[in-house]
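Next up is one chain by itself, shown in structure tokens, the form predicted alone.
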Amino acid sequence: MSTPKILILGAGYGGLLTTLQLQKKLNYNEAEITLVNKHNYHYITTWLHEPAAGTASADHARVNLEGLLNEDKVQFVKGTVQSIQPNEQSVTLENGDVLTYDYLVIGLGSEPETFGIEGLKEHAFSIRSINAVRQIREHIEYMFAKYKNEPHRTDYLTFVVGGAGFTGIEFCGELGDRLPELCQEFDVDPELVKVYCIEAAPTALPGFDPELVQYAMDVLERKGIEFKIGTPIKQCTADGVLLATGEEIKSKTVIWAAGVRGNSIVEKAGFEVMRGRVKVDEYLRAPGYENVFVVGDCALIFNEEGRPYPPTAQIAVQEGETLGENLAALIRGELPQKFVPHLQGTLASLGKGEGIGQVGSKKLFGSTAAMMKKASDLRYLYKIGGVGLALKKVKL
């Protein structure tokens, strides 16, 4: 009998954890494991707001795959997935290579959800990859430099953040810390710098405890962030944004942080999707396919009340670990286990030494929440790369 081929697409949280779990569980000859990823590194998505604002280097959020993978057990292919042909059990890469599989794991991550807002794709930045956040950081610095040559252009010093969910709030926290340094470096009067955080929903951090939301907004307002809540963006242009209220904000920097959808490759492959995400069964399988599994931002899982779980890093990590176990079980003719998310709480950073969080019924504020977030990050680094990686990456 031939050795089963497991093909894993994407080294985000779900794909990487599936790979590492299989690497740990299976012996050398039990399966051919292939991991395909666009880059030779994994990045910590929950840290991307820091390099985007310029409070950390992009390298800080990056973990080289070479140090995590055992090449005797896992073959790594650096490539971009172009299409998936589930009926042929094959995947085509952009360079024309075709990879076949017995078991497929789709962990291709997300794309920004623009909600049909005109001009967003063309004119807004998005906090979504190492290269994207490098570009945001350089653009912000360039705006300060440009303003010094054209001091009448205050739109260079106006920054619009679309979305007051986790990414938007965390980015505003870091930007609030970074702007005073930039003002000093470029000799710019801080009074001229404006940051607007615009949210269509009736509250910032929708679904979060109101007391924690208020605390977060107070912290950010002290850092100079101005909120416009319950105010949808209607249009984004090269000159700024037009709001549903009719107000126009002139800005050369619009950063969109208001939601994601699953990778469009999944929908094009013919899987049933909602906003690009596959409604998987309790074993993380795509409907109609016994051998295709979906994790992370591409997977849609509902709780008992019939509401979807948010596509968070902690759920993607748990999906990857469970799926790694299950694939090892399937290969050995054992029974898989159902996937049940265990929510360990939610933590958000608000810049240096500040944060909010909810762990069970306990609310966390300020430095306590910030410390808890660091501990949670450390736990993840330890999980994927042991003590060495945790010590190398920790930022105290």
The other form holds:
Protein chains: 2
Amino acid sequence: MSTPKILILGAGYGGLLTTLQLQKKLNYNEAEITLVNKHNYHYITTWLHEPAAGTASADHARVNLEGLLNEDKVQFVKGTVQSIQPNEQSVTLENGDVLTYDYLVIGLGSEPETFGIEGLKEHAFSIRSINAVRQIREHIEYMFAKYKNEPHRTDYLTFVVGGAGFTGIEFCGELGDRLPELCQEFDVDPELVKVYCIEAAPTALPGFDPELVQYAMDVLERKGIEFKIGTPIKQCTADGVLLATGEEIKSKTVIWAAGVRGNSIVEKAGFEVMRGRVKVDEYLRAPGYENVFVVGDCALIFNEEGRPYPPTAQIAVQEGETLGENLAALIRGELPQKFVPHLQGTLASLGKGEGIGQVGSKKLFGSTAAMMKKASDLRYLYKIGGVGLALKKVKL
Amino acid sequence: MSTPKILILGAGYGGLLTTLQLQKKLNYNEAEITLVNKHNYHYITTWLHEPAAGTASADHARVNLEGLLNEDKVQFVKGTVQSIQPNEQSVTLENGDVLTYDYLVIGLGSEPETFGIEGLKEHAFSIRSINAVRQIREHIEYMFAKYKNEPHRTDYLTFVVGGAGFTGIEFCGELGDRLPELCQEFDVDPELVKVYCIEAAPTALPGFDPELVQYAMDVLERKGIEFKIGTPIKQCTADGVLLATGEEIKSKTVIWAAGVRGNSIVEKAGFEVMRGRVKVDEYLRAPGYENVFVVGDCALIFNEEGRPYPPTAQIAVQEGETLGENLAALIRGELPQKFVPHLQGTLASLGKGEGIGQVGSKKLFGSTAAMMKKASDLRYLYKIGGVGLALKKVKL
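One more: the block was the form predicted alone; return the form predicted together with another copy of the chain.
The complete assembly is shown below, putting the previous chain first.
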């Protein structure tokens, strides 16, 4: 009997944690583990709003995979997945290479969900990768530089954030900290700078406690963010956004942060999906396939009330850890365990020293929430890279 | 008899030095001195290639006028000159204000000379002001950020410098230092980055000693700059440049550094000009006007062989100093002195620790030239702002 081949697609939270767990549990010759990822680094998606606004460097939000992987146990392939052929047990990369597997883990992450709004794909930015956020940061700075040479173009100083969910709110928090710095650097009157946070739903941060939502909005409004809640965006153009109310906001910078869907590769592979996400079973298996597992933003799981869990880093990490254990068990002929998410609470940052959080029935505000968020970040870094990484990355 | 009104337009080298000399020579009530400038700062034009490339901050290359002017002696007006009416002895600002004078000093600087090349005005950048160089720096960074999201667009990584004169060469020196840093920051393969320095004349740095020219080109070529000498640019478009040879270079970043002409306001005011520059007499007076003086890039003076001096900071500073003395003398009924430039040599930087220079018959290379340039910068800063400014600004 030959050594089983485990192929893991994507080094996001789900894929990386699966890999690290396998690396820990399995001995050298128990499996051939291959991790495929577009980049030679893992990025901390929940931090990307910081380099996007320019309050932290992009490097800060990524970790080289080299330092995390044991090359004697895991083969790393830098490549981009083009397609999955589950019936042939193979995966094709963009460079034409074909990888085969006995067990497949799909952790290919998400794509922006544009809800069919015209022009978003072409004209809006998304906070979705290191490369994307570097462009957002540079674009914002460039707008300030351009404005100084065309002072009638106040649209250069207008910024639109589409979505007041988690990402939109956290990004607004950072932008509120960053824009005064840019005004200083470029000698721009802060009164001329406008940030609109536009949300179609009847509230910001849907699902959060109303008191926390109010607190978050107050903090951001003090930083100059103007909210338009219950206001769908109808169209995005090269010159700004058109709202359902008929109002037009002229802007050269639209950041779309109103939701994600699963990677379209998954749907194209023939898996049954809802918004690009595969409804996995209690062992994180794709329906109809004993040997294909899905983690992270491509996986859809439901709570006891039959509602889908939102795609979060917290759940992706837990999925990866469980799946790594289960794959080790399967290879050894042992029984896998069912995946049950343990929700440890939710924390959102609102810029430097500010945040909100909900841990069980407890509400957290301000610096307490910000500190709890740092503690949670620290735990994650410790988990993937030990004390060294945690100390290197966490800004205290 | 009323106090004579001296109006100085522009706080560049010529205008600022005229003002400072007047401030030193005249007592409080001898004249009403007004200095008009677009910004509340003076910038060190000969340093602008550094913030343009991003090797120094834009702030480094400017000095707030507040710290240089004695407000009891000089009234500062932040405004943009729209027109000069020499026959009415008045100047109109863009905000509609009209200022009158008994003596006028025109130090309005230069505009890029595009030699009628199609598309340059619309599509090329110029290293001409703090605002302009901030945009160049941000534009270059933005190109790296954009390339990472559209990796087939290598034109984003191609940079064209039009002109291998002083400014073009000095800018290439800085760019050669900066680009490897940007490659590192954005994970870009340095092999993909191209810089072309394109010059219509048969040599780089026309007028310089051939041995120095060769040294400069060697230094820059080692930094990856590719020269195309004796190669006129025929057209500039949004997609790059078309050369007279028929070759097309695809680039989103064309920096035009191939010469300047006098500010067009001067020509529009009815003064007789050559390339926008007024052929002043030996007292720096505009022909036909006893009370209008021109300094810096708007003034044209000739050497003994009948050749025009190039517009340099060195000469502008000397003009300002002489004119300040002369205006003080005129007001006191004393005789003015004739202006004779004293050429103290020429120094060009080629990036960090590298340069070339010609001082009399002596040639300077490498770090010696770079140090001499720093010493010369130090002298200038000391002249306008004393020891404090010199120590604050010079990077040793």
